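In the block that follows, a single chain appears as structure tokens, in the form predicted on its own.
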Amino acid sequence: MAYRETEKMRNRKAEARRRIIECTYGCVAGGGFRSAQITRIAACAGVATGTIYRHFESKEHLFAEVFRIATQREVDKVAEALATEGNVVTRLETALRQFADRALRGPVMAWSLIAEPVDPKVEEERLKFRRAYAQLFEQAIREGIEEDSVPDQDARQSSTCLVGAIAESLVGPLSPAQAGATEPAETNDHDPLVDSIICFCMQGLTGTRR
């Protein structure tokens, strides 16, 4: 007689997988992918290390899944900002500002998503999500050109430049070395940095200083 998995067993497996992902996410948020050791994740999730490999083909596959989950949250936030009221320039500025603000409020996770050296499989996901951000910006730029709030330009190329500019400008401030040399602030003191990044991006996009 063929073995048939019960609903209870399926639920137990699903719960174990959820805990593994949740604990991996927590490890990455606290110390980057380098701190997410399989033994540590297993202990946190309350499973054996072998159980992790029954759910994920390899550590790289687990990390890629966590990367997708974490980055999709940020992509969704950018999409939400671009879907608000106002002209395209205002919405783009809001989206870029939110991206930078969220990154600086969660520097460890942001560094992990933007610049931490990672395995090739995770790097593939990073490139996919950079394209996802660029596609959102490209659509907004095209709308801006149509409504005449953005000068005529190559929307695809400009969107790629926006993603590159904001990501690269955050690498230094988010790097572990920089974070370790700075005292934690009780209040948000990143406004001048964010303002400078947004000013550069929007001036490049519109040709005028915001």
The other form holds:
Protein chains: 2
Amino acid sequence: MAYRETEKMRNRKAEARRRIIECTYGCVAGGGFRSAQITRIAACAGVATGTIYRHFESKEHLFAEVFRIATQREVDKVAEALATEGNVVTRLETALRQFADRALRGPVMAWSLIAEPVDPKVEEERLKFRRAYAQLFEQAIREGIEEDSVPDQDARQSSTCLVGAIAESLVGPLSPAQAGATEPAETNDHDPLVDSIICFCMQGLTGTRR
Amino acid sequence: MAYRETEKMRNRKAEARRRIIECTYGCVAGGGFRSAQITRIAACAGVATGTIYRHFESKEHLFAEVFRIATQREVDKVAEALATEGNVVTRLETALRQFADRALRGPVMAWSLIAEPVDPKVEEERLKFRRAYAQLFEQAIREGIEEDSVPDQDARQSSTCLVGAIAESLVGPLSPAQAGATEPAETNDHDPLVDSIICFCMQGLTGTRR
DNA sequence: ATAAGTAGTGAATCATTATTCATTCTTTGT
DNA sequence: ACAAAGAATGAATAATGATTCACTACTTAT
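Output block for the form predicted together with a further copy of the same chain, input the form predicted on its own:
First the chain shown before, then all remaining chains and molecules of the complex.
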């Protein structure tokens, strides 16, 4: 026999795959999924278009994976905010703020994840993504109900509403039409927009204005 | 000279245009914008594909117009619910219920208007559509604040959150993946899903659980 | 060095639809 | 009836990009 896949080769392939994903991510963060054509991704990753198909079954599969990765990054941040010590209500508020702040910090990617028109396969991922957020919130709300810091309610429904309220509030400002209108260089974490979103959400949850 | 456009001709043209719009509407209500190809629309309207371009500059223009019309129908219903006599809070609740009930009644159209991936031109209309709803709610909220039945708040922001919360709550049930899961033949107006959405929304607005 | 197997290449192909436009058909005024 | 103008037609074209695949280049084991 002759050639047998070796560790070195496996690494090299993994590296190419990684680079393709990274470049796709970059394209999306720069101009949305729309701007991420195979040709451009290939050029950016320094491979031929055909090579991409050795690593991914189709463009949609590649997109779905990139979407998942981007999503995971965001969801993890929110999960982190929810996992701290302390009062459920405060943690929820921090988590909501994290969500909104991060979106405004990386508006193109956020828009792609939340609202850009995408192919059905990717849209499926989007539904999962939103469910993932909702589930985090849902869990926290349940805890809150348990410990009586949040009034009894349909936790699942409320969490869905939270996600919707934030997403909707962000769609306008994130829209490509508004590109540049919001300064992404904002180092300050206190956007009044975010404050009023959170105000509504917390009241929806707790019935208490703050 | 000879031919000069006459009333009869004007009517005939208007009728063709109307039919094209109606057929497009039908296609969308049946299978979303995705399923509304020019060929199919033309066949359904009993005209040649080229004829469509005598009435509309492009497919996107046609879609945008159909979107506007479909939208207007929905928005009007909500506006109607808001225009009745009586307490602002009650009217808002009725309006929210109207929104959700109608969506569940015509799930494919609702999904197309709220969440189906569409071309940029149509997406623009969608943003307007959501703003239109929000503005109706915003106005009502202002009235409520005025008459002290609703606590003081950022009416614009709250209204956006309302739209988001409802839309998000509906996206799951309306998704084509869920097609048929919800019986559209529901003659009864009391879907528990709708109740819990509204419960969250009203509390977000008024701080009062009901 | 050689052979066998695998990865990479990218121009060519395919697929999908919207759109065009040369031609035909209708309407209208004389 | 005829000519002028417009409307309708729909097969052909265009445009966009994803995907393929015959070929080349590289890796490995002997």
